[in-house]
Amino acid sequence: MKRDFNLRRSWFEASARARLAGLLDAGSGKELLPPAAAEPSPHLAALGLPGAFDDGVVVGSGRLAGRPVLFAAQEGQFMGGGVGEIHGAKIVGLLRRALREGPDAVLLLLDSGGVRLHEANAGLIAISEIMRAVLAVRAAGIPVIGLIGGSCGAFGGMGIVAKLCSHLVISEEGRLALSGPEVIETVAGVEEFDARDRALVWRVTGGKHRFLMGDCQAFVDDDPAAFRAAVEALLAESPVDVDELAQLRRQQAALTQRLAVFGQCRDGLEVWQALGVAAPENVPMLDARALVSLKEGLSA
């Protein structure tokens, strides 16, 4: 019997490094702080709590298609990948090393659910921090490209780090908000939004549904090399003089619209009906390729 040794790997469910072993050219990645520049949460240690040499996020340099990038890889597997002191100040970090040494572009690899409660004040300042470097990173010159497929999703300060990307690409599994299910359940009740209802949830924040609103640029299949793919068409777009000022104007007004239009709409198959989609149920089924084609029919 032949055996297919070119079986298709799992973005969700792999770690952080294997992620990263699937998107970069083979053998270019390199750590910033590898495991023997330890750099655990003194904070959870002061609390007894079991830590992690790198405190849930690896950052580094490689290439991809022979391009120059840095990377930031949360790995959600640790304490949710929420944001401490370390964990921040590591990505921090990098996006300040961006602006000295201009690479093609900074990879975010996404899967948080945000702020680490356990140190949750330097977790709002490690968040204001990364906003404030992707946004110089940004204005530098450099795309920042923020990748979502994780089992954490893209939630809470890292929801807002994520739209402030210069690009997004997101899989089915991936998912993109700001307060998560559970969250928006405690403090409005139940009957506004039911977190154990896991198709709903996916409706709402998931990756076929961030991606027909126009929240992300790439919808993929749950694999590295779907991701890697993604990353490579956009790097080798021309980049393009914006306005910016023109253009924060523009998502101002869309999103102003979005309001008005999709305001009453309790779920995603209301909104994907009021998008123009003629069959919103069949949607949950469609491939990634069937949905980026219903996406160019609905913008055509």
Partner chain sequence: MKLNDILDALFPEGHRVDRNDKVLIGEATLGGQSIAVLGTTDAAAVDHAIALSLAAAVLATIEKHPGRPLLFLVDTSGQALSRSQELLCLNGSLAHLAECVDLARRRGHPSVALVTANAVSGGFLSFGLMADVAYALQDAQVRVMDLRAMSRVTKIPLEQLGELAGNSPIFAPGAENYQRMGGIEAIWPSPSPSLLAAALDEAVGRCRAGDPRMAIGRVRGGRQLAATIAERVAGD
Given for the second form:
Amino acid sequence: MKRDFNLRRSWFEASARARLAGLLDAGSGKELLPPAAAEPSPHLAALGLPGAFDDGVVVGSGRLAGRPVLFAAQEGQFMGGGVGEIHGAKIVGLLRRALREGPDAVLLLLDSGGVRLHEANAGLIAISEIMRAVLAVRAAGIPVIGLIGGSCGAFGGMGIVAKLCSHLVISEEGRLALSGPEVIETVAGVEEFDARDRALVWRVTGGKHRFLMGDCQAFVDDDPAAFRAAVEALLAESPVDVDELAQLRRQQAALTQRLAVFGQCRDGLEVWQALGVAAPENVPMLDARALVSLKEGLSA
Amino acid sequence: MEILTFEYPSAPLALAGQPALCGVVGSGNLEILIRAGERPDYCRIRIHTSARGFGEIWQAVIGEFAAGNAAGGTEIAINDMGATPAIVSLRLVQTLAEYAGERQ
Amino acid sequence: MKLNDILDALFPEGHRVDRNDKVLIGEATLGGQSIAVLGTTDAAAVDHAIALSLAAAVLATIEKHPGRPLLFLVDTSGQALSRSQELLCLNGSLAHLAECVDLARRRGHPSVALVTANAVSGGFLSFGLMADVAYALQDAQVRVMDLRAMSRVTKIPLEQLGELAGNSPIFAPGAENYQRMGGIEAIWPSPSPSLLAAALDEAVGRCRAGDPRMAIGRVRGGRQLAATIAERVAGD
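Structure of the form predicted in complex with its partner chain, given the form predicted alone:
Let us now look at the entire complex, which starts with that chain.
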């Protein structure tokens, strides 16, 4: 019975633990601070809300293709993957463990709207602690790989955390941005962003757009096996010793250039056309393989 | 939120396993954690639920579970966000099976 | 407090800070030492252009003035809210700015953030909270969301939130809540060179060590769980 749940072939629909079961080498995952050793958030209880034993994030160690990794997997179904005090502290603790243990990579399975409003101050500070911890782990030469394809995407502060990762793997269902479309619509009006126009939301924040723009390094099908294969390929890349200052200078130039070229665009379609995509209206229909070869054609 | 506690006699479980967890605390769903309890012929259940006023239904679902399964010697913790009785029953059996070591 | 009054109060030895729209970039002198001053004013909504201007100033400081301390003046209403900003991955530009601040730290530039008026969400995350240590002026507002909006989104009655806000620093707006949780080191009654000099000393110490904010939150009683949870997971 349990098997059927684990083998469900959609990353988007799977729970955090089911994603891990499909991502890691069979039987290798070991949770730190597992549910039986943990207490739900007292802050949610104070507001009359049931908590979860893991506070919405599963952290631990495992292997992927035989290589030791640490992982944090957010559960989007619980409080929208929101970062509260315990949730955030678990991720910070995991990143600190990485500095001590030196795994081959830290995998962040992101599925979060950002700060958990019920614990807003603790969540905001925790996200800044996660940001600094991610950069400390990267500075120690350990890659941090973000995986985005859950129902909540990676938004708010966790969208910033995502962009601090060494590499990002995203699926078509994955979304990556700062403010949610609903927030923009509420504040700036429906003419600015119609959050109910799902196709538009995906053309602005979705995985295909982020991959075509180079904000994510790998684009995969909505399948744990595909995410696993992408991480395996990234782990096989030999680490390059970069001059961080020179790298940030290049990033600064690229972002400045991009803003100058695309700053007035308001829809993915316009951007893809400007990138040289011959039939931008067909992009939403392309499967993962076709999109990856389209992107390769653009860079060539 | 409502906190409910029940204790039912139940046939002793032959082997106490590692703590087992099933489910997710999401809308219309729940998580169940089963670990070793103190009394071998009783099953003790503590529920945190977002839906108030369903104590009798919980009592019926849990009573049926304790009577129909060997769940003695366990302590069961539930965090619920409005799961239906059918989902609760399914998850209880699923979690108990995992706790009892009926893994793949 | 007006920006120029704040600068005059902090830097009686002199300052030269350019203001371009809502972005501040310049330098000042304190105790004979040059300090890079950068930040935002007038409750700036941080967009790509602001993030990239600040990032460029941080990179230039690293390149031209090794070890020079950084002062971030924070007055932000959060991130810019627009579709074209999101289309170009606004979180990416904010992350870039955060990376630049973090590189400055690792290259030995101590950094201090001072919230002069408003510090909200993404705008605060991208540079203010990336500093080694953050302070706030007396009347500064620090928040993720005001209680009314929070009540609407969480569907928890405003009265209940208001009541709980009195007992817990965990969600309600206010610099003092951030202070209790370790996110803000102290609240300044008014800006002064001696407070800033002490803040820079604190930053020098923190620049070399790890991030102590969780441990501080535990000592101050505002975050009673985080430090212990992180220690258990880290195994230290």
